[in-house]
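Take a look at this single chain, the form predicted alone, given in structure tokens.
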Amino acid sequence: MSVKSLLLGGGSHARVLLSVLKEAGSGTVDGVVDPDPGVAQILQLPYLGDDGQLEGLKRAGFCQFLLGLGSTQSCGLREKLYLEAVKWGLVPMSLRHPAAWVSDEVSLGEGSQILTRAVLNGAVKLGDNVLVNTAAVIEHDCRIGDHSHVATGAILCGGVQVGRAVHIGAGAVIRQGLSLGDRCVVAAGAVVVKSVPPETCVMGVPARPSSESLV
């Protein structure tokens, strides 16, 4: 008997995940949960309602969820939806593209998503609900906190410590041995040469604090 699974969020990241599921041969989803019913037609999946229906979907026999939401800045909504689904007893699905390279020394948390051509080297540790996007590189001994997103093409040199719900933008580079505090944002293309305090947005080369909103 197959396990019933739902896709939580139906935007552009969700489309990528469905492609990865197919490439990896790692299962299917049986419907999508999203505020917009129109996503069901785009994704060619049954529409299951919005996230207010999660409790009822669990009672209806759904057991797993795949988080179909990325982030372009704050990871707060990814964190909120993930925790809401877990609260109702749904189990997060993890996903790894077959073209990703992951050392056998890497520790992966629940609900991790490792996309095409991502590289995770020795002794990397990912928390729960971490998204490592296309062609991102995480070097040896890095620690990535729960609900964080390492976006497309970002590079973390060795020993970087990343806090909870951190967004590291596309193409950003983080120098070895630094720390990124909880809920900070590293803008796309930034080169970070100093540790970043919690709830701070940095951008530029070299990266400096910005007044840009983290919402």
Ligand code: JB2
Given for the second form:
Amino acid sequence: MSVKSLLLGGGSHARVLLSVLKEAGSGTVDGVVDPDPGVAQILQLPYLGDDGQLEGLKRAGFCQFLLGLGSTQSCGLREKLYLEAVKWGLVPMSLRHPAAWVSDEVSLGEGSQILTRAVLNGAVKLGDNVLVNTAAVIEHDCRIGDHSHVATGAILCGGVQVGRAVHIGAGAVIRQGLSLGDRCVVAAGAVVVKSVPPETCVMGVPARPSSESLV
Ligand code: JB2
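For the form predicted in complex with GDP-perosamine instead of the form predicted alone, what are the coordinates?
So here's everything in the complex, that chain up top.
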């Protein structure tokens, strides 16, 4: 009997994940949980209801979930939904595109998502629910905290320490040895040359704190 799995969030990141699942041959999902029933038709999946249905879905035999939500700023909703699903006893699915490069020394947490052409080099350590998006590069000895998102084409040089629920925007570059505090946001295209305190948004070249909202 196959294990029943649900997709949590059915927007654009979810569409990418469905094609990665197919290309990786690493399973399927049996329905989508989203406040918007309209996503089911777009994804061509059964609609399972909103997050209020998670407990009932677990009782009905759903065992696994794939977190379909990405982020463009705060990773707060990714964290909240992941923890909610885990609370009801659902097991996070991990996924890795066959064209990603992941060194043997890398340690991956639960529910990690490694997309096409991402590169993770020696002794990188990912926490739980980390999203490494398309063509992102994470160099040796970086540590990435739970629920963080390294967006498309971002580059982390060696030994960068990333906190919990950090969003690193598309194409950002983080100089070696720096740290990014919990829940900080690095805007797309920023070049970070100094460590960033928790809950701070930085942008620009070189990156500086910005008053932009972290929502
Ligand atoms: O509380 C929620 C919730 N809030 C929004 N629970 C659940 N289960 N789902 C929720 N959603 C749903 O997430 C929305 O109804 C929508 O279907 C989906 C968000 O889709 P969207 O395309 O806006 O964002 P995304 O997270 O899939 O993708 C963002 O992040 C990616 C990494 C995008 O901006 C992409 O461009 C980016 N590549």
